[in-house]
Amino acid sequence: MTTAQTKNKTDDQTKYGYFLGCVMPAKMPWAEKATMLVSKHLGLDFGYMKETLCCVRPGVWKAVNPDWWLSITAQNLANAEKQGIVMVDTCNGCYVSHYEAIQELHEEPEKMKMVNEHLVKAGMDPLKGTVRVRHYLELLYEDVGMKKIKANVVNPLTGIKIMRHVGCHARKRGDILPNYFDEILKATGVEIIDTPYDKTCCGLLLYFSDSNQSILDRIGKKMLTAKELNVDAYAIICSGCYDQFDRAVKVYKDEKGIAFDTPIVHFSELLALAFGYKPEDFGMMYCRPIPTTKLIDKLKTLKEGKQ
């Protein structure tokens, strides 16, 4: 379905602006392609945000200076309201910082006021607060809903085994968004398996004050016990944490002489192979620390034993 049918199927559609942050179109075009696929797929009147900044993210920037924080954030809310749209974020830091921003402007009128003032000052329409902050995990999830996805399964990835790391900010709200990721996992058939660090932080923010514990205790254990497991490949969904599994990737090669070889996958790759989309048409073979070629070559395979 094309960008001017979805647009065209009801007047009164919800319109959703993904914002793509910073990792994501510099790291991940095969994710970001499959996310714009597997949306316009499911019918969403689903584009690009415009006039984007970074999210500045509160891991980081809100303990330096949280009037700052807000400020810079609420220029993104400020401009998806313009849109008219539905702010949607992927990656789990950017989702946190919009969220926490609108919340925090909800509930403290005098940081509204403050934000506008700056906002005005920049030449912006002040901020109303009625734009929305959505996941995509709660998009589909609630949105689209499982019946829809389900029913658009037509190669189901029966037999492909992964490890899945929804990452720490996705917990910001309890278990809500861990199941809506493992639910939707569920619904493309690949079998997921538990281990002990499916819950750890991938510990990107530890790593800029601790590196070595943050690549050698937290993420170099979640892959370490993929490697072991032999498993097909790591699902994650946040490009916050890809980018910690990216660094590791090349810390463990170029210090320990350790090779991974488990692909990391974006879980929208996964949906997109599910509903029948083909690797090449979303460059999944491409820009990747570790090949997907034992990955794809096992779907091949898999595929023509169904045949």
Second form
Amino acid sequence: MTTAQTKNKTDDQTKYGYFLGCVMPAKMPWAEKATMLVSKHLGLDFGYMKETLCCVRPGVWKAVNPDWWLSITAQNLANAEKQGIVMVDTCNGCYVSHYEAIQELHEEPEKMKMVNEHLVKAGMDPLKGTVRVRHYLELLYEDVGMKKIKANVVNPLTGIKIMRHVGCHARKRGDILPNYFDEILKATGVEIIDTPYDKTCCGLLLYFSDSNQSILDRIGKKMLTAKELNVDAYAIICSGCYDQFDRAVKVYKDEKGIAFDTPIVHFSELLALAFGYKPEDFGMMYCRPIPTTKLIDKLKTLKEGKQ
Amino acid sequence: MSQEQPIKAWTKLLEAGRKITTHQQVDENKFYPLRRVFRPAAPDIAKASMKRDFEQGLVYYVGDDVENDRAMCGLDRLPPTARSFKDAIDKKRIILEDAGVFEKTTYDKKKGTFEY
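Next, give the form predicted together with the partner chain, keeping in mind that what was shown is the form predicted alone.
Full complex below, order starting with the chain above.
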């Protein structure tokens, strides 16, 4: 692990660049907006990373050809380095791709030389390898801290029951990120309902090879459990996993005649609500496969009851 | 592997991949039964996503409908991705070419199709 990756504390001058990836800007604008609101609310110097491309998915590209994966991923890393930002990922897939690529490039100078030859041919500056890659959960838990997060909760979401899905790639470094995820969720005041399917993969990477197992045996089981338990929402963080949730909702509706009614929410949305933002501040009610109307109504009723 | 019929959305994606493939081995081998079947670097099921990635730098397209959704959520209509920075896509295509991705996947960047 590089010095750049292990550095935990952030000085006041750190500028974070949000790497959007493919799914977030196209399918989850409410999550993107909520993440921006929450980050600014917590006083972070948080802006967008510019000129971003597909991460590219390590589960696919690394398996096909590791050199291709490194070469394409290096463009994003070189961009971040040039922009002088700490690269922040909310998608676990993007995070793993960037995190592992920079590690491998540090460990294998020959590979670094190879990707730099490609970058220079494309008219870019060669990668020095100084860029830091952080997961958004690390940013909140390690750089902001739970004390500050809790201090900003003015509208605890007490009475809201959720299932949560942190995603497989967030487990690559053990329980660190899943624990951060749970602690931050708990700080919003929601009640987390544990189920036997909490660690089950969403099935995204299985989709190309076996669509039935990917949808019916993975994500489908999770969504059916949420329906059975009648939880208020399914909280996620990873955009790649969200893509699979989105796909499952459509498949079950069109091909199985089953309509799921548990809205899939991004954890930044729950944080934003707990910090006092209204659903309309980040478009919580728009463009989702499962409407959030029931959840928003319940939140209103609970708030009125508290007053 | 599950024995059930694949879900319809998956079949559509597979068909989209086949549509952008010039030589269909499955069909051609009926006429050339002695020809050896080989496994192309890009499987049919992944080709539609790969083509989008090669052409736009991202797997999902941001069109008018998505731009409207973004505006409704209080965001800029265009994200600061390669969607707004065409130069980034040009650079990516040079890297893909230089790394041999186009050649090995038999992707014709002018036609936007895969040979195999």
